[in-house]
Every structure is written in C-alpha cells, then in structure tokens.
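Next up: just one chain, as structure tokens, the form predicted alone.
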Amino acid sequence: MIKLKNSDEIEKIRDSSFILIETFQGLKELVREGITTRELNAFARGFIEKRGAKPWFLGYLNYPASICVSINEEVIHGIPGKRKLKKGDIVSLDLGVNLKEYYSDAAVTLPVGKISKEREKLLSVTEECLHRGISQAVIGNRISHISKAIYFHAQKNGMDVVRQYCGHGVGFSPHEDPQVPNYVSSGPNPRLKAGMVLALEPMINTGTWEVKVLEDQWTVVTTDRKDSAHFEHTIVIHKDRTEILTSLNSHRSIFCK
C-alpha cells in the first residue's frame, strides 16, 4: 500500500535529509587515494550519531555496516573493510538516515582522483538519468514515465540498467510501496499523486545488465566485470512541484518546476 504523507510527515522526512546532506558533503571531502572504505564508514556513522540520528542500514537486514561503498565493477551493497581507495576508482557511496523514525536514502558515485574518459561519461550518463527520471515524477504521470525516462536515456548512451533493484517508496521505513523499476517493466504502475515520496536510484552498467551476488551475500557485482554507477535522491511529489529532498548541491533542498 502506498503512503502519502502530509506537510508535517514532509518536514520531519526534509530534516532526516539534511543530515544525510551533511553526512554527504562530508564524506566527499574523504574520498581520495589511500582512504580506507572502512574510514569513510566510520566517519559516516559517527557524524549521524552526532546529529542525534541513526544510519538506518546499520542492522537492517543484518547489513554489517553504516554505510554501502561499492568501487568499479561493484554495483551496490559494498561492505567497507580494509580496501584502499586508488587513483582512478570510482567509488559508489549509499546512505540512509534514520532521524526519530523518519527515513531518508540517498547515493552517489564519486571519482577518486582523475579518471578515464570512459568512466567520466558513466557518471554523468548516470545522474542523467535520475535527473530525467525526477523530471518525470510528477502528479497525472504513472511510474512507468520515471523508468522509460532512465531506461531510453542509459540506452541512448550505449549504457544498460540493472533489472534485479529499483527505487521505491521511503519515509516512514526504508521501503515502501512503490517499486520504481529503472526500465520498462510490466509491473504494477500506479497514478503519482501528491504526498508520495520515493527514493529514485538508477544503476547503469557500461557493459551487460546482469549481475551477481558475491560469496559475503551482499555485495553485488556486474558479471562481466564492466564498470557500474548508483546516483539516488528522495524526492516528495507536491500539488505544484517535485522537491529534491537530498540534493548534494546545498544544504538547502533545491526545488524543481
């Protein structure tokens, strides 16, 4: 069942947001050659435990960590550990806030360093594509507008986009109806209305779709080994607008027409 919520609801989940925002801009300042993911980790979780919030992925599912860092080939669920960052990585950071029951979820794939041409253009294809996805997320529009839009544009670019995970609804859990597939899908596809608010996270992959959970049951890995990128927002449908709740511009949420 799909839960709207109301302007109240909307706060409490925009200053969960601000902490992931926080989180976030600090967490970018970290990522350099040599950096432990086990470092950026700790940083994650005690800067949220500061802000009197929780990592919500900490525990949940039994998920070992505060925060996921997925690095090239990896496409999400990284564990951090002892793995250094290296000159020319990409490295998927993905975060979910916990601020007195009220979630928020957010990623975005970094570069460590300079990186090639071709990995360049996976990031900006990627956040192309959830940009395009938000554009589409609107009242009147169905879900299946938000993933033709990502679909057709990782296509477009020579891209693919991994089936097995989506977005979906967040707020009042860390999931919620809906599910929002990053491809055309026959799935359910429900109206959008105002009050819903949705973690959009497109995963595209330069090579093959598909992909594998590794032996630690959790992190997960293209098949060909091809590099992959995860951009995310919370986003809330309003009356009049679509508001970016996680934007990582600002610290203040950005508003879209």
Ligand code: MF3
Given for the second form:
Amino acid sequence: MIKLKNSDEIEKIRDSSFILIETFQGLKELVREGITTRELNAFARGFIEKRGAKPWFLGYLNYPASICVSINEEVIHGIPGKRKLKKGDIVSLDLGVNLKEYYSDAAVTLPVGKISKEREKLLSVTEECLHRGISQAVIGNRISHISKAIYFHAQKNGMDVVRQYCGHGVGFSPHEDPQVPNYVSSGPNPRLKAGMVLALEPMINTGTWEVKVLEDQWTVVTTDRKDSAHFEHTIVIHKDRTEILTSLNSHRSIFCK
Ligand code: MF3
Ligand code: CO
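Moving on from the form predicted alone, please list the structure of the form predicted in complex with the ligand.
Let us now look at the entire complex, which starts with that chain.
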C-alpha cells in the first residue's frame, strides 16, 4: 500500500532531509586520499546524533554501521572499516536519517582526487540517470516512466543497470511501497500522485549489470569487478511540481511539467 504524505508530514521529512544534506556537506569535505571509511562513518554518526536524529542504517536488518561506503567495483552496502581511500578511487556514500520517525535517504558517488576519464563518465551518466528519472516523476506519469528514463540513458551510454536493487517509497519508514525499478520491469506500475515521497536510486555499472553479495553478507560487488556508481535522492511529488528534498545545492531544484 502506498502511503501518501500531507503537507505537515512532508515538512517533517524535509527537516529530516535537511540534516542529511548537512551531513553530506561535511562528508564531501572529508573525502580525500588517506581517510579511512570508518572515519567517514564516525563523522556521519556524530553529526546526525548531535542534531537529535538517528542514522537509520545503524541496526537496520542488523547492518553494523551508520552509512554505507562502497568503493570502485563495490555497488552498495559497503561496510565502513580500516580501508583508506586512494587517489583515483570512486566512493559511493549512502546515508539515511531518521528524525522523530520521519525518514530520508540519499547517496552520491564522489571522486577521490583525479580519476580516469572512464570513471568521470560513469559518475556523470549515473547522476544524469537520476535526474532524468526525477524529471519523469510527475503527476500523470507512472513508475515505469521513471524506470525507462533511467534505463535508456544508461544503455545509450554503453552502461548497464543493476536489477536486484530498486528505488522505493520512503518517509514513514525506510522502505515503503512502491518499488521503483531502474530498468523496464513487468511488476506493479502505479500512477504517480501528489503526496508520494520516493527515493530514486540508480546503480549503474561500466560492465555487466550482474552483482553478488560478498562473504561479509552486505557488500554488493559487480561480478566482473568493473566499476559501479550510485546516486540517490528523496523526492516529493506535489500537485504542480516535484521537489528534491535531499539536494546538495543551496536551492532545491524544482521541475515543472
Ligand atoms: N540506502 C539503502 C536503501 O535504500 C539502505 C541501506 S541498507 C542498510 O535501501 F542496511 F545499510 F541500511
Ligand atoms: Co534507498
């Protein structure tokens, strides 16, 4: 069942998202050669808790950390630890905030120093996929409009789309209906309505779309060990526009139909 949000509820998810944005601003400044992924995790946890919120990943399905840090061929759900970032790496940071039981979710893939042209292209195409998906997330369209926009942009650029993990509704809990596949699927395809809050999150690979989970039970990697990138925003569909709640820009991007 899809739970629509009223304007008071959206305001609370906006507050949750604002803490998430601020945390990302801090993380962005910390990302550089030599920092451990554990240090990034500690910063995020401390920052979120100081603001009276919780990093909802911590303990979710027994996940052991507050953020996910996934490097190069790691797609999502990388567990922070002793590993240090190296120049030329790409690092995906995924983060969720729970403020008074209102949930937000976002991810970004960042370069560590100078990266290869191929990696630059992967990052820009993945972010473009997210924004193409968002532009289709307007009243009157269906979930499949979002999926197709993401999928065809990746394909057009010679990249492939992870199938096993999807975007999702969010707000009252971390994962709600509907599922938002990043590829053209035959599953449920509801119409988009005002009050829907969605986390769109394309995961795009340079090589094969296929992925597997490592022995740590969490880290998802590409089976061919080629690179992967992940961008995610929490968005809300209004009657006349769509708002990105987790935009890192000081102004929030708005799309009119
Ligand atoms: N951002 C991820 C998602 O949308 C959540 C990470 S799973 C967790 O599903 F266990 F790490 F929380
Ligand atoms: Co998500």
